[in-house]
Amino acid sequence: MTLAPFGAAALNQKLVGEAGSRFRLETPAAVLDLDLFERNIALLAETCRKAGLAVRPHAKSHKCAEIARQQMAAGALGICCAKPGELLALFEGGIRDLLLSAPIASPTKIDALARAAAAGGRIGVVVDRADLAIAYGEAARRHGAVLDVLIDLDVGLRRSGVATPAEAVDLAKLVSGVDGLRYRGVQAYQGRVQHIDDFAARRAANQEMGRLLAAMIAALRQAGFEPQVVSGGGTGSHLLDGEEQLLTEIQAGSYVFMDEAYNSVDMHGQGGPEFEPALRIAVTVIGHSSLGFAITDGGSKSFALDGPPPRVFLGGELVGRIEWCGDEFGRILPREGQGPLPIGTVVECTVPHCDPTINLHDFLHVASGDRLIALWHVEARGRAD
């Protein structure tokens, strides 16, 4: 079911197909080049298809069903979700063939994903003990369903994951003897691997990754749990990862937004991001400080601040960069020789970070060129459950 328009998405709804109707927004609203967002779909496709590597996007950067299926429609075999509620949500957006990234220890959810699966999703969790294993393999059976299930490897990030062959082999010998469960492969993911600016230094530190997933995988060759699946790897890192050969599906996530987080990262080694950044949040120039800055209506409930302070455009020509001051408010600091921008002037923002930023949006306001075209629900939004 779709959900109607509520909020400034419903005062925008009217201006779809509009001459000019993007820069005449209600704001705040995120909105959603499309252009730029259908290109770095199709690039990080292209890149991983000469590679050899399949793609599991993560919907944690994006929470929206359309976006998943847009995803998949470019090649995509499934997508991935760092939370139960936010899997769920898009199984009921749709979205069928879904992994859950990280361990969990609630019976409630483990019988909700079992549950999920018995109505016809391809379900895949990963395990980091035997307790869990066992708890996922009791629920599918009480279901009728079958659980996809990979090894969660720690090679590097000291969050979850098993750290040594030794209990790689251990695990999967037991989820392998346990009905309910399918021993798909493993999951190794570094995400402090995603964000080293210097591409050396990051090439250094994913084959230092790469050293010990290699000797986990070996480990299990030998004791006849080849994994079929190697999932990791993300926007960061991915053009190493089809380096290395070790991952067959990488678990890109930012890449369809992008933020200023990721715009100092050389991802090749030339200089620069990979992607274009294609989420912006809208805001509206309400007032003129006594200092004579351009005060807007969006703060932090409207853009995650754990990243650098976003760049401002107008009409897609830079005009300055936002700083805060207060939860519903912004400053423009204009850039050289430019003047505080009249009031009532909508301008589009980079976001600081994409994955927590969209958390605080329950609608994408999709724009080609000058045009609002569709309005997109973030299905997931505040599912960090």
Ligand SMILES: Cc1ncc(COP(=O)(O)O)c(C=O)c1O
The other form holds:
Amino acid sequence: MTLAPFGAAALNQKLVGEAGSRFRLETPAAVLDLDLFERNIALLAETCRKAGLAVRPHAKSHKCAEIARQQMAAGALGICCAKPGELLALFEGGIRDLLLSAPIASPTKIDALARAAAAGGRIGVVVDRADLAIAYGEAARRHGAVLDVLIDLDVGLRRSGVATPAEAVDLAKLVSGVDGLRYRGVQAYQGRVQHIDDFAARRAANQEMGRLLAAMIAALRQAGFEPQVVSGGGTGSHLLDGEEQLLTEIQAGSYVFMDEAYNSVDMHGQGGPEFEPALRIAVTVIGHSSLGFAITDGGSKSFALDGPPPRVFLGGELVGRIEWCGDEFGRILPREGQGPLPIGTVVECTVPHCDPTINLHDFLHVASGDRLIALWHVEARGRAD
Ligand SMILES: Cc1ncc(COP(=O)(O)O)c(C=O)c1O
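Since we've got the form predicted alone here, give me the form predicted in complex with the named molecule too.
Full assembly next; the chain just shown is listed first.
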């Protein structure tokens, strides 16, 4: 007996192009609202262009080569990745300009990155230790490749990076002297700033990190290692980074999808978010609980739960919020004076946190209006290595 193809994406393939198909998907399914997605990409590109900043979006939020291509078509000069596995999956997906934004400690992974550079990639890496710089240099020479290098600076995140101007200068000097490495500048990712909801508090935190960064840049310049690239920033800080004029490129990631964790961040100081919730998870009402909830077919295996509860949309209309009732289930409260949503109804939920949510889905169901128009492979899904 031959079984029919299974998995929501395989079952949904036949719906591509059909009127109304968006609301008939087999679920749980990750849905990308194409119109909101394109608006988000264009908005960040335009904001950064006006501020004189380049864009190097972070693929940790989407893990999808097609999205990376669209970001580059909108002017991004390359793509950031959080892990070597993520970077290599996107390289295999055809993306050629990639920056690994975290230090690593595996000779095998260092070698694989150098091989990608030898195979035609423009591969950038960050270093915060002499031994890592030396290992990257050896791997690059072994494969006849060159790796672009940024010195990773700790400007308050306390995760990676050198924390003093003297250490930054020492490392820049070392990198500049290693064959196979090309010193390009610094990375200064101020992760703690991104999710501060209050605009004035976020601006003050960004200015504080700016003072640390300015001191590091000044020391490098004085020592003859003026950084050509100063990479950092994210969705929450990108407008403030334009004011500071210290970064040369912005690594925003979440802006492309948005999530509930970012929805409360007052982007402009006028209340409200800047970007639209383009990523949704479609779920189906599969029953009614004895308490009158509509029970849906997606829980922690379809949504990363580390964020505020998602909003639920039915055919574009907001119908409430979803709560969790298990790994495979959610529940939606009935609306005032109404019964639970009918069994079989497909609703779309925003996501608590986009990065770990997309890591649960192999395909994005790309929708425009009421139609499913394409399926995009999430090549780096699961690549946390
Ligand atoms: C190094 C680095 N750059 C950029 C980002 C993107 O940040 P956001 O998703 O807030 O735009 C992250 C997110 O964690 C990160 O770790």
